[in-house]
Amino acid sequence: MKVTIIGGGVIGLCSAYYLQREGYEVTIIERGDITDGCSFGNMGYMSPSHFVPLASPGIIAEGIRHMLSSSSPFYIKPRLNWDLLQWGYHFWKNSNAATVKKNAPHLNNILQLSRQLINDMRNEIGDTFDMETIGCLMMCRQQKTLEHEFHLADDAEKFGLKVERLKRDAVQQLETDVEVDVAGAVLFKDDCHFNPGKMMVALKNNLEKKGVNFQLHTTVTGFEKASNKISAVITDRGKFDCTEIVIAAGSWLPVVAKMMGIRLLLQPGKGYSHTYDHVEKNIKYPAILVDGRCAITPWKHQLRIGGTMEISGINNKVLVKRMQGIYDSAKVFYPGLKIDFPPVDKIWNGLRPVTPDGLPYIGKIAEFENVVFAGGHAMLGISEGTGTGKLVSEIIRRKHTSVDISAFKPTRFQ
């Protein structure tokens, strides 16, 4: 059984780690060399904690009071685009509290599936990417923003997640070498997290030595159909004939699926972040930062800020503002941490892939029996890399899924 995968990012190699396992002969086509998509330059969370999609209350009137500055979190570029209005009309719908609370256990289902599933891939493929245990803080400046995340901790608790509810000085006790300037944060200590980068590397060597077959710089510009079936497919380096199909090309899903003749709603959302590779004294524990709507997360002496939800098409262009958003609030939450604005040509920026109801694509069509989507995991890809993958190679197999996925289908806005 030949099994083509399209996008060699963490899910298409997540997915061919468990198929490779299951006897199949995969090969995986990328449009570039894997060390420069959003598995790379993430935050590097595998996170339980992340179960709110999206799509909630009050994001909208979030993203109407930051359109128009240049440094905001969450912003959507006005332009008359079809697709866009489609998505955002969708998104619109499902951003209000009886969504959230029906869509939250599906989430939190893929979630927990893949934080089980990390350790045992970790032991495999080898213990190379700083992967730590120790729980993510979702720290607050504000006493109501404190008094939400309280909240949601209670939430958390429903679905069996452990927390740890902290006040401003029990957190400056969690990190002994840097200064915080909170009202206080909650730990969340089922989340772990890792070096991205250096996990995807692992994976990558390991399914090599094992015989997937990777044709990098490889760009797709159709495929072979015969009857309800895709058997090839047809590419910029040659055509590749298939068995079953994996479509996980992240932001560009509604490229490829287009060429099926397949309408997929998904906007790229793009994030930014700077890798300080030296950091003399250092947090301890990575964190959301709650009121400043981006992230922190430390390896040893390294250190990663990151941040932002600009929906602006699929452009790699850099607004220095937003980076400095960022900076700005890592140092307000920090005022003890030593880094300084990193250099405009070092400033990382991908493109997550976004649904309009912060759920993914995970499934098969009926158009074509051999196809399955798995995408739009905007920005938790690393959180439930290692659960598509193990659904994928379930539905590939026919085999009864570990969680429900009829939440995550692909068609649910056609």
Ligand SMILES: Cc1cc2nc3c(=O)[nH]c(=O)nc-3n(C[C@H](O)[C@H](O)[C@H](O)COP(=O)(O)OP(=O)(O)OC[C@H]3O[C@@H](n4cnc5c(N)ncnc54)[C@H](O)[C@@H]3O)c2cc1C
The other form holds:
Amino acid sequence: MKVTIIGGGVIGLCSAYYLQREGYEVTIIERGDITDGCSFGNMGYMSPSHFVPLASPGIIAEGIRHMLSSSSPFYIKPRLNWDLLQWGYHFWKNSNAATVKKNAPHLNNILQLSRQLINDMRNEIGDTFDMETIGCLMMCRQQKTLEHEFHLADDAEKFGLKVERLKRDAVQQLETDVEVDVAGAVLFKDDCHFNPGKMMVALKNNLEKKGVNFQLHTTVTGFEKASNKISAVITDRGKFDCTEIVIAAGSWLPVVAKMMGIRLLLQPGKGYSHTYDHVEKNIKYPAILVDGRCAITPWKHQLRIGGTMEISGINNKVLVKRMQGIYDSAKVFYPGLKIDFPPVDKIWNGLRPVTPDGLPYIGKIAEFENVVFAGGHAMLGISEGTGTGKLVSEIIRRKHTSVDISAFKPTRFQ
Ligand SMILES: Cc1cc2nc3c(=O)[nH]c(=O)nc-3n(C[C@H](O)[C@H](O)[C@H](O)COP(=O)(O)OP(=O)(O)OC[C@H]3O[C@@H](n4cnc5c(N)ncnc54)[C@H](O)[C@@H]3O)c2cc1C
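With the form predicted on its own done, generate the form predicted in complex with the ligand in the same format.
Entire complex below, previous chain first.
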């Protein structure tokens, strides 16, 4: 009844939450101290509305169009790297309507499962992370984009989601304090949002209270194997014997998998954000600025703007012009918003773990019977966190899973 989890991001903590509830003795091994990282500075959306995977028709053309712009929202740094080439090939192969049609129901399943579970989690660990259940706006400036969003809203309704199609005046009526300049929007009413950093702190405190063992500032460097099992995790602070093991290492999933001799296709997708601590006249609704390709989230007087998808390897280099692109978009969509461009040292960045088809890796592998992979959630780690944690606990308990996980097989690109 012992589980060792590698990685203390949202996926690691949610997995610990459900495993601990089932009576497992859980240890989390984390290189940092769980105060920052991709699970902290993101936009905080829990969005069933995002059932279309990142790899979708038009994305490649858009990427190529933006390739040469330093402030663009989507960028792949060209470099001769075999893993990147393989990843790019599979991303291209999956960016078509037929694959999206096949994969969207799977994304929808895990998104809706997670959305239901977050209510219970909030009730149990306490409402300390500014969760609001008012939905999320998909804001469009161009009529063509709006028509596309209305079309997506039809698909969303087929999945049972509640939507409202809004013209410009209706959007302005929602945003009573700030002038907006859009053609219209779709309000996805099932989406909710919260402060992800506060949620991580609340969850970690809750797990600590329940006796989950946190091995912080501890980096996994290898594994000991015994026939078809991993028998111990080797770290820079000693060896940890293990019974069951969950790999939830975010963008470092392929690095950790390689230590076991497993090859996983995944690229880090860098995103930026900045948080304004006090905006006097703030927006009320979180919104994806669809044709601006960025996002904006209010928490009372706080406001976060963020976005970009920069595939440039594992690094935390800040390209200020990308943040400029996000800031400029926010100002265009909300001319009435009084915010300044942030100082460079206040620009946050994080690495999303991006798979080639936009579906996560959740499940076991044939090589080691006591290993579960949980990662590769790309832009949806917060949205799919609770569902993933529950699925991980069901897989380890060898139970029937709450949703079909066949599409999330970690070795599907081998
Ligand atoms: C700008 C931006 C906005 C976003 N907005 C949203 C949003 O609104 N909604 C949403 O659903 N998602 C959003 N995301 C995506 C979401 O943040 C990620 O999908 C999620 O945080 C990934 O969680 P994770 O636990 O897999 O990885 P991480 O949070 O990266 O955690 C992995 C952990 O593993 C640890 N680790 C790695 N290697 C080792 C090792 N060898 N030894 C020990 N520890 C190790 C790392 O230190 C890290 O803490 C956004 C991302 C960005 C960048």
